[in-house]
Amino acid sequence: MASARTLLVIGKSGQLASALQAREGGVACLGRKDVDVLSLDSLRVALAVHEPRAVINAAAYTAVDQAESEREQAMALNVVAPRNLARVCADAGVPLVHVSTDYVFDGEDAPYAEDAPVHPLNVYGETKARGEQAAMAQGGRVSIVRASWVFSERGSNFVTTMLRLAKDRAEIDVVSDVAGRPTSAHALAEACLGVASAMVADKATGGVFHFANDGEATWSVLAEAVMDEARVRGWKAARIKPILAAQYPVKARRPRDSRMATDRIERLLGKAPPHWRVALGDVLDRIERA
């Protein structure tokens, strides 16, 4: 049986779960082979075995465009799973940190406060918004941590995609009229751990939090920063050609400005997150060391 001090993470291979798993000691990550998030019984067994002090749900369906044609799969992972997990945590008296997204907003009234009305533009955002509501409705202690533009050294994300494309292209078209706050998965992991610890220490802690690295950017500005960092390291870098979102058609509509205010989580944790340029440098250092 695991230590009662264990913090249980649902999810194992995603960016956030990987960042949490890299933390030393006291974190147990469960992937699809370890637990069935669509089964209440499977989740109950997981909590009984690990006896966690808190649970972080880092599992989700995140393929934004694919969700438009896979609504049922997105609903299962983004609505049914957090509902089940919140119910099991409520029954066990264990606090839950559920990770959500800036895509619950429509991008028309940024920066968004934690209590701003949600109005998703796509299936992914809709399922994440409904998942938040389902988790909060189970009667337990739940914190929602909404994150934006998450990147890391692992998997497929904007930063790793830019580096991959730069190996074969001299120029990359990148949207310049969509704004947000880039976020390192490692910074997000630290924030989620901080919220979980605060919930353990104080039963009054809970509700909605927004987290992102400091500063803001457009996709093209972030891409330029990636290329700047690549050049410093002697890697192949491409020219970034700014284009309008209308010139880059996608299946799912995106919010044009999804910047979120992070005041509440900064007060809780007692500090502001580092600037996204610093976080980007850290992630590329990790890639260089790998």
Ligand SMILES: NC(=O)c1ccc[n+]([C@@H]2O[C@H](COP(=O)([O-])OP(=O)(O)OC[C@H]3O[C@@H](n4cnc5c(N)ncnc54)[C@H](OP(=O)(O)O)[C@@H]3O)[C@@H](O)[C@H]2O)c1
Second form
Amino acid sequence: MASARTLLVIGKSGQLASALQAREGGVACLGRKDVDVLSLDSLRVALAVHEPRAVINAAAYTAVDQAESEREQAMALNVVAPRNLARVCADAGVPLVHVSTDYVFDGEDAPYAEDAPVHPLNVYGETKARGEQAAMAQGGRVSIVRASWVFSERGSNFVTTMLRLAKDRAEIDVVSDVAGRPTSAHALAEACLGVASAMVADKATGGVFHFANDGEATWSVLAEAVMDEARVRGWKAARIKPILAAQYPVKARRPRDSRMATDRIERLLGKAPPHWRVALGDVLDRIERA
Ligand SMILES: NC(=O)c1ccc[n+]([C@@H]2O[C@H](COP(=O)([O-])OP(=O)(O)OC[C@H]3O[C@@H](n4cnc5c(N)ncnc54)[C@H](OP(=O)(O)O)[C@@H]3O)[C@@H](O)[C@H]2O)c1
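Starting from the form predicted alone, produce the coordinates for the form predicted in complex with this ligand.
Shown next: the complete complex, the earlier chain at its head.
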């Protein structure tokens, strides 16, 4: 029997969706087998069954380099899906929290405020920027939560990749001239739940929010921190060799400094998130316990 207090999450096995599922009772997570995000009818059925107090969209096409050659798939999940979801939420009068990314920015003008102009450098960022606009254009109550450099104990992300590489390598080359704000999926989940609750409590809450764990880093600084945490736990660790982004060619161009200012969400939630080093320790604790 569905509860009127259910919080509906679109996405099940991803970093954010899993963190949301772990967070709270009363959360229903729908994976791709449970709902077709490209079908308005399928989404309408999901809303009718769960009667949620709010919806969080944690589903996305997130393969940044692959998106350069899979534009259609990225468009479908990152533009059509949030548009559909915002449409059915608007029709049902249910607030929607849609998650987006720092990659909507070009990295030339950090730190970014919520109203800074978007200028994505790659297909992934372009589709996410278009998805934000499509969601907000449906006339319902929408909050966009832009996150950056998300890591968790699940799946393939920067932190789990560093730990995996350290198992067979003495030294890992890591880019040292790209800056951002690392963010744990668990901190992001808490922020999304906070925004959803605020939207339920106050009909005026909405618009764009930036969320990240406190502090900032380069990829090589984050990698060093992962190795420090690994050493403390007696795991294999590697030396981190800082290199320039120009020495590490990838398919998709990335912003060189995508740090976002998070004052607006901190005011809404009434607190600052923990520093990313604390969040990193928490995620490594979770890996250790698993
Ligand atoms: N990862 C990052 O570094 C990062 C940085 C900034 C912003 N973000 C944003 O944060 C949000 C969450 O990202 P994440 O890291 O949790 O992503 P993720 O781990 O890659 O998970 C992607 C989610 O999308 C769902 N999904 C993928 N293909 C689908 C399809 N064809 N149909 C339906 N659902 C599909 C997956 O559903 P299943 O549960 O069914 O597998 C999964 O729950 C996204 O909006 C992303 O753009 C991520």
